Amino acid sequence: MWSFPQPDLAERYASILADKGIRWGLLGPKETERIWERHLLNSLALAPLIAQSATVVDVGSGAGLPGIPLAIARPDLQITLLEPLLRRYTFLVETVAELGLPETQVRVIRSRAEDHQERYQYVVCRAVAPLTRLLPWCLPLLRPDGELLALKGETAQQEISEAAPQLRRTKRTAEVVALDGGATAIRVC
């Protein structure tokens, strides 16, 4: 199981989520007790699926999940936090600055996925939309050999089945991946 090489930085982020993240309405008030397990460690579970020194975009980053935990755990990654809503974008800018994450490693961009023009090795997302909606938003952000990694719950296999026509049309395959800590993701290659 992956861990945070800088636990103090992860602790600071957890504190920001428990305080400002809840005050700003990015997490529900009952999430305080579950920040580590449900949010940080769940996000961190994607780390082993991402190649060394990769470029990653976190679509619909919201409170920075999974992008910020990945940045804390994997300083080798170049992460873009993509968020269209001003309040969430502002939260991300302030949080990245407060954590002291270098601009060369973590960028925050206010944009919708479908309006963003850059290409990445990995697109990651969490609690954004069903796969049928994610595919048209996220596939254009991928390099030809890139992968979409979407954290999902129990509906992962059903979402793949519903997206089968889109996957065939785009010549992509999808699989459910069991991750550390009981997390589940859909990997689209």
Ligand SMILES: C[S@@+](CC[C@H](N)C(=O)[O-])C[C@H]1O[C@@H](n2cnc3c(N)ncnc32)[C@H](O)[C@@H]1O
Contents of the next structure:
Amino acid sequence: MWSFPQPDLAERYASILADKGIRWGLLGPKETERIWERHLLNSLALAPLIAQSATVVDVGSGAGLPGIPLAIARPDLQITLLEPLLRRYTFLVETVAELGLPETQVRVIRSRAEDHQERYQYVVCRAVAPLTRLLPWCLPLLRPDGELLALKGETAQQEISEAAPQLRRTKRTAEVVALDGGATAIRVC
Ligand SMILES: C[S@@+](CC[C@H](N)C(=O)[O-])C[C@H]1O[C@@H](n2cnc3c(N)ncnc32)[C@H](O)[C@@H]1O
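Okay, that one was the form predicted on its own. Can I see the form predicted together with the named molecule too?
First the chain shown before, then all remaining chains and molecules of the complex.
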């Protein structure tokens, strides 16, 4: 299982989520008790699927999930946090600065996925949309050899079935991947 090489930084991020994240309405008030397991560790579960020194975009990052835990755990990655809503974008800019994450490693961009023009090795996302909607937003952000990694729950297999015609058309394949801590992701290659 992956762990945070800088646990102090992960603790600071957990405190920011528990305080400002809840005050700003980015997480529900009941989340305080489960910030580590439901948010930080769930995000971290994607780490083993991502190659060394890769470029990664977190689409619909919200309060920084899964992108900020990945940035803390994997300083080798270049991570872009993409978020269209001003309040969430502001939270991300302030949080990245407060954590002291270097600009060369993490940047924050205010944009919808479909308006963003760059290409990455990985698109990661959590709780943004079903796969049928993620595919048209996220595939254009991927390099030809890139992968979409979407954290999901029990609906993963059903979402893949519903997206089958789009997957065929775009010549992509999708599978459900079981992750540490009981988390689940859809991987589209
Ligand atoms: C339910 S929140 C999830 C936030 C975070 N990923 C998490 O797991 O806590 C969904 C996020 O997706 C963002 N979003 C919605 N449509 C989007 C789009 N077309 N492109 C990028 N982000 C989008 C929203 O602004 C919101 O921050």
